[in-house]
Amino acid sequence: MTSLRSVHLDPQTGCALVLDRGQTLRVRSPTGQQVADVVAFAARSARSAGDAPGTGPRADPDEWFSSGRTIDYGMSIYVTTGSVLYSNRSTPMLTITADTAGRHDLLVSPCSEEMFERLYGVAGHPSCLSNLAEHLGPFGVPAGRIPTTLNLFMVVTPDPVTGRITIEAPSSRPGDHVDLRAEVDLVVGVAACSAEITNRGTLEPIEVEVHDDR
């Protein structure tokens, strides 16, 4: 597998990447014990975005990874190896082809300001949405309309009675990584967690590879 790009994310960072068709997202935890936040847009070409000649591929902000789709064909609240992940429109867009961490969220939104403040009564805390938004709008996304995310290594778990969710230690041991084919031009966003809760009290890297092994 040929590795075309590799980025380190501190603590509370992010990036946006282009994805081809049939090239591989890997998201690592090197540390463990670390979320990642993980949303896809469809890509468009520079023609039919409307954009001058040479401009390079933009998002399509109407079609966009879609946890609920994704639950809806995958019949269960949880993706792993051979789990695919679907759009709004029911595009597949992402199939996972490794896991080595096994649990994984699609129900909790990414943290933002305003629920920091809600919750905790912190203002200005860093937040995995104002990151993904900051990385996503130069590809043409605004920050209205970054969806529920794939939220890598996270461990939620419902109450089968009441439904209420507990938010337990992240299942990511040092080295874990999930692999995540494209089957369609993406533009991807990543985010390393920003919220303590959600990391056992402390935040860590993640690194983000893109492979191409067609």
The other form holds:
There are 2 protein chains.
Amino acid sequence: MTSLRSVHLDPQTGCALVLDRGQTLRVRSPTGQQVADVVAFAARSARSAGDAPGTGPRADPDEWFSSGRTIDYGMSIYVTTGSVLYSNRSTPMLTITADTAGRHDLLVSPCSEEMFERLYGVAGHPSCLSNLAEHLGPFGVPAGRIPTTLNLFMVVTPDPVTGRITIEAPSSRPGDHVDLRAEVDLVVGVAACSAEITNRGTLEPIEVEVHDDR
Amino acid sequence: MTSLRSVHLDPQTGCALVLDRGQTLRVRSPTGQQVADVVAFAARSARSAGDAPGTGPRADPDEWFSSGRTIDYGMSIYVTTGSVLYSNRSTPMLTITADTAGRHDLLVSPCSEEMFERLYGVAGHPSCLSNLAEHLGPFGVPAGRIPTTLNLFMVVTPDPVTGRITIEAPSSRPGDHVDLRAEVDLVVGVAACSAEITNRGTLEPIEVEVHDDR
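The structure above corresponds to the form predicted alone; please provide the structure of the form predicted together with another copy of the chain.
And the full complex, kicking off with our chain again.
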């Protein structure tokens, strides 16, 4: 596998990158026990109406990774190797082609400044939503367009009778990774989750790589 | 309780309406065994920048009902009396003040034309997404902005070990209803679900009422 690009995410940071159809996004937890939030938007062609000349790659904020459609088509709240991630328009966006951890979450939204204020009375806390918005903004995706994320390595378990969810320690051991193959041209965002409680109190880095073995 | 407005939804149709803070949306299933998809957007003030003079009420497509945030704050995949429905910006949008049925779904996205094509090879099937988009469009919400809905009376049960979901018969008996009190000014959409399989093969009407007992 040829690694085209790699991004080291310091704790509580994020990135956004373009993923061409057929390329693979690898999200790796070097330390384990760290959640990574992932979101994807369809890439727009460079010639979309309204773009200024010379504008770089842009995302289509109207076609986004849909946790609800992914659950519906996969008939599962969990995803792992073989699972397809769908857009709100039912387009297969990404296929999970490798998964050394085995459990991830599709249920809860990315942590946000408002969440830390509401739950802990803390203002200005770093968050996945603000980190994703900061890096997706230049591609044309404002914060208000970021949907429920795929929360890699996050373990959220519902009780089927009461509905109550429990959030357990992340599924990842040191070096665990997930590979996601792009089925269409995409702009993806990845954040090393900023929530202390979700990550056993220790916030760790995440490694992001783009591979191409077409 | 004073009924201000009521809308009869024929099978496989939808509506959108303005709900002022403090007003209550009642969604009633006269026949039972019928799912109703509900979505909400924050209402914009009439004077928002960019509105043409004389423009009617508009929705803010950047503040929408978030199933993911509702699950996160409520720590449950189910909602019933007392549950609060949150926006992507963590604003309490609606509180369920009455619920005679008891089970509803936050996990799966509204049925769409693409879904019927993908699952059954049927083109042009009526769908919740197109019915919601048709009626929310005049308020400034295109189809690409409609998130995972609150699916009233829909029974989706996940297996906590495998993640697999099962979709069972709707929870509603004849006359069951849910009351949702607006915590802020809203534009809401409601659709009588168009999916035969979700509704035991028989598609029924839904009654929508706005009450005001402030």
